[in-house]
Amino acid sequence: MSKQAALPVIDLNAGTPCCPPLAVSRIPAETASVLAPAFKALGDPVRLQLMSMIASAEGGEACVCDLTPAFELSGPTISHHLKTLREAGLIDGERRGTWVYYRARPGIMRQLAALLVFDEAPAVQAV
């Protein structure tokens, strides 16, 4: 029987942040390993643009038929980038006939955004 504690499950769809912002405290190793693939996926300029296009699309979803022409890349290359975003948990895709429609997953986007909050207000010292 192992004495090792089970790793806490991080709910990427939770409405509340998983942990305090990076500027407030150190991120737990378990949380870092869960969120790092999403940050890594967004580290590519094409994927960052795709994510922006999908997240800001009217109606909350974007058809691959509208995403592909926005880039000077082949369809298979765009598909590869979308697959990377999907595997990182940032988007969901739904096939409708010939086309796939993509939707951002707001829970994980909120988690990532909460980590990056940086308050520049000076700390108030107790007297």
Given for the second form:
2 protein chains.
Amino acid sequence: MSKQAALPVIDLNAGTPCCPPLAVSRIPAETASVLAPAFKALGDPVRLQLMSMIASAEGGEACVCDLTPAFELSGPTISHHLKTLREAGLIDGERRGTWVYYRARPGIMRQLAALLVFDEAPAVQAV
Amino acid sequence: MSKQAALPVIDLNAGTPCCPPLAVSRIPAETASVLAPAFKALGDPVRLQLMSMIASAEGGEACVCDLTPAFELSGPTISHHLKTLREAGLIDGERRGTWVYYRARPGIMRQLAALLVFDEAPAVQAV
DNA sequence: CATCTACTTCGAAGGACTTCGAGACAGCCT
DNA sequence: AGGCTGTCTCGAAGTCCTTCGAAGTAGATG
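Switch from the form predicted alone to the form predicted together with the DNA and give that structure.
Shown next: the complete complex, the earlier chain at its head.
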């Protein structure tokens, strides 16, 4: 399970946006299929909080042992959510001694944000 | 839960971000519960494409009659997805004569983007 | 080596989501 | 009015998701 099935045209690890914002041009089906899972992974309150805790942690990384007690959920459940975030390419995990540390991957976050954000001037359009 | 407000402390219609980026401070549970559904709504390839088509449409709005034939899905299914986007506060629908037109709501999009995007140097966000 | 702790994987139960066809409702056209 | 077209709601079938406890693996410690 080292790779997600068919790896896309789109590099989720890239630091730069892969495509113009949602509001500028229609995104193709393949792009949607690749990026939707990332939004989906953020579409759960627990995972959104986990993501936030990891991204805002000191040193940019958080230990599972700090994450788990912050929720009223079992260890396995938190582990499952972390796996979901990992498979969506949003975080990376690393074992160092006894503990496992997770760290956010800013590249894909920037891509998602770039897709969403757009200015007042909505693409040309003579009305 | 001492919070009494029926739902959000957060105004999804606001033009300005409701909270500091994910990576700057940990978001509270209530914020996560309010914003997660919006990400969830974008977490489906069909809805992501619908959102894109609506946001990038000429005049800022798109007719269901243009949206439906772009997918190999039944009318009711597209209608259901549009309803999901509507309930997530991402789009607004309006009937004008025979057709129903949908238009994106930029406020919440900006909020989601603001949550995601963060610079190397986390700072207080300018307005 | 035995054992303890930290975390993950496995298997299962219950609920939520996607999709469809059938039917209902709204507005146009003859 | 009557019929036609566009869109939404309803109910059902199949699939996926969330959550758990139990069991498995990795590393530290005695």
